[in-house]
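Only one chain is shown below, in structure tokens, and it's the form predicted alone.
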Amino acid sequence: MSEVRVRIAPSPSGNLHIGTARTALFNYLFAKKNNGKFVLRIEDTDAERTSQEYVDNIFDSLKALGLNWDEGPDVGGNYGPYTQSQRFDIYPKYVQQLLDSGYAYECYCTPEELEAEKEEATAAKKAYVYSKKCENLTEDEKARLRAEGRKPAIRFNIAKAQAAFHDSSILEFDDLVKGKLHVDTNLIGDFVIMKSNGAPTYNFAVVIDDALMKITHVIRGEDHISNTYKQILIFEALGFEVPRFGHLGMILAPDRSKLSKRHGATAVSDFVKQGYLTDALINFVALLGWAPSDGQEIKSVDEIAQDFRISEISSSNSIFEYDKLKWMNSHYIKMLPIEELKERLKPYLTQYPLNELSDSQYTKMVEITREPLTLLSDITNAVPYFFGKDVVIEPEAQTETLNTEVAQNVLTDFVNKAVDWEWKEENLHEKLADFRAYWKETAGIKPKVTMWAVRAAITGRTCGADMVGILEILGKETSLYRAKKAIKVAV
């Protein structure tokens, strides 16, 4: 196969999971590294769980991450359709080919009969393997069963396929990530490739789709390893070239359990809503099981693609460290140009009357509050004191700072002196420096204690953005109004 072709084939039964996003990323990187094609296929055969909302979420999430596909449902390509539910007329031909060649057979077993077999195996403390009771039914026996109203499912004949293409019952393949993997096919059992209602099963449909779309490499989660053995045999039985397979370790929560919503966001769209930048998210996800050769973790997708080598992906599970993701996100927030950051923050500021601020004031507010942001959404709680005349005083700021004699004296002096200050940044810097120095020299009050009093009165908090910037944005009238209001005895 001359051209590398990989695919991501999510099921639209939920929003795009971060684990699926990582699989998509590694496929995308592998394609770009090898000048290949990245294909998006929607596997929507589970009609009860599928919705257009989830399809749209998959599209939007992948695009937000910059993982644009070369072929897919919306952009087309030479091997469509790229939505599985539109391919149902393709599968019966290949089922019939397997039936004609003896690699598949009709199975008339009822669910009750199959359940009885499983119970018998459980009672004997054996792993369940289908009994093959329908493998050699005569035409008369099939006619009788059909007369009873039974519709057959189609099962793949494992033993016959294995014997035709391999020297023993051991099936082995060289995994791109995990190395040599093998299984004894006697333990698999003949599995259904087409249900009695005519619907293809996953393991069958995915082989046909991958073969007809000329997929050369299948990179996916290690939970598919058991499926891979079955699929290899179907590829061989139909005379298709078997693609190379690579299986990624799982993504686990910090407590090493399965990553779930109880640990935090798990869908790409949830991370975006919380204020994670997609550049940070994709950078972080790339490091789940892979490390750059130069040790530099902050990289663009293009830089990662140039450095990416699938053989260097760890075969172990990866831990999803939310704290590290936040650190990385904060780095990307700091890297954003101020004008872009201003726009990115607006969705998280809708509860505030931004029209109260001029563009220069809004710019200043973003400049002095961006440093501690780990999420874009952090801005919501970082800026309430920039709006309105009054301010809500936090209980701790009131009891531990404003209610002290020192704070009251400092505020009284501040109001008396600041009324004559020129309210511009350079002058405010100078005046506040002099103000702090005065209280240290005359009363031995540490500069930070002096500023705690001013900050608590004007912002309602004892920590936050640069005080000079805050005073400049609020203006003299509002700043002095709040300071006066915090003094217990009117000045």
Given for the second form:
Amino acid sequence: MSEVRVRIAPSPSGNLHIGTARTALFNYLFAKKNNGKFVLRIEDTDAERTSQEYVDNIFDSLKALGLNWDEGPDVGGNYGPYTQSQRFDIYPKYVQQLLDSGYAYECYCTPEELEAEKEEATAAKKAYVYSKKCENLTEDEKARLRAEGRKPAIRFNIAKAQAAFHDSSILEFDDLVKGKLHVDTNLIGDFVIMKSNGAPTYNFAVVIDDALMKITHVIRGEDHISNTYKQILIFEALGFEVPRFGHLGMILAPDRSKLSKRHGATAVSDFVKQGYLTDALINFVALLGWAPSDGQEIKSVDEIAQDFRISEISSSNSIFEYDKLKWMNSHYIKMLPIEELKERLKPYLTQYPLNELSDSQYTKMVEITREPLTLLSDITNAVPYFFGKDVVIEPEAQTETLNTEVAQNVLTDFVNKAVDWEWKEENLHEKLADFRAYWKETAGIKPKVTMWAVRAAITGRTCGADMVGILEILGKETSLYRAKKAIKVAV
Ligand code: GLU
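Switching forms now, from the form predicted alone to the form predicted in complex with ligand GLU, please provide the structure.
Below is the whole assembly, all chains and molecules, this chain first.
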């Protein structure tokens, strides 16, 4: 059997979509599983919607997800170029071959004429199919139309190709995911394969590229099923081997509509900006249509690859549960080694003078604040009180805690006692424990109430990270300064 070769073929008309990332992953897994090759092809034939910024985003996002390609625009390979706009000189030869063999014909219809045909179909409540008006133009008729200044587009002759390779008008193929699928080709209009300006259309370029790049399996979204029928006929008409196709169910938003920006992030780079880890993202998208045999959902790409079977992919749509992704992300954040987490958090801490903390203080800060993080970006709001001399007191901390008599008494005592404490973690642990015990025994104040007072004064909040760690990082001077200030400002 020939080597398995699959591809991901994004159009750079936007940043890499999370759905494309899933398609890329399933192709990547299929290649891995079969010792095959994973190819990246950039489909930039639509010059108006294409930009280099999006191409770069696609490269960066796929790399960040660990979906490294064996062949592609940057790494090359035996079947390049891997960017469609650089392949324009390849396509005309195949258009000519189809014209010569009668599987394609020149169409001189103007946009206005085509529009009129469409309107007629709409008025008659019929699905529009091109009239084939230009199928049998004579050379004289063509010359006359050219003389009018018309330039022909080239259309593929569906009925002719279907009749040559199939017994009836029904075209069937065996989908790797969905099983047998078929269409009545009478319902497919003769579509344009090359525009009048010489640009190939998607359905044509994709066939030539897949054939010349020796792609054996085309795995993509089910929104392409209607294209697949057209593409199969072009493969056949050109005498190319038809690859196997597999169509994945769509990814829907929790409200069952098409996943779009109004539901949240959709581009991989936006998820990353929001503080999702790429390991969590890739694990999450793997579960959109695929389920691990052992029920264990947290898995690395390598572990998924071992367990992955394309035939077991669900053919139905999947729901993109943002909450589940968040849960998974918090899990991956917990698993990150501290040094890596410290680095990953830095982009979300740029508003703080991080250089005021020593490395060990920064380590400590991350250690004591990491537990509740769902997104890396959650760190931004978790740490303001670690910086500067003064602290912003949240209204709730002021009214519920600092304004109480108990808190005022506790803080006055805290300032008096703590000034003599040795400001080291173990000692602070002990001293704070004694301090709580003292207030419990002498005034019946619950330990947590005592700590609320200290926390509210020093962090301006009613809850947060481990208090000993906070005191240690802030140091004695700042801690006592804040405690004193809370006494003064309280009413
Ligand atoms: N450029 C197409 C897209 O982004 C590729 C479709 C295909 O895989 O053939 O939808």
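C-alpha atoms forming the largest set that superposes within 1.5 Å between two forms make up the rigid core. Positions refer to the first chain, counted from 1. Predicted model, so just to flag it, every value in this text is computed and none were measured.
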(request) Spell out whether the Cα of Y438 moves at least 2 Å between the two forms when the two forms are superposed on their rigid core. (result) yes
(message) Rigid core aligned, does the Cα position of T412 differ by 2 Å or more between the two forms?
(response) yes
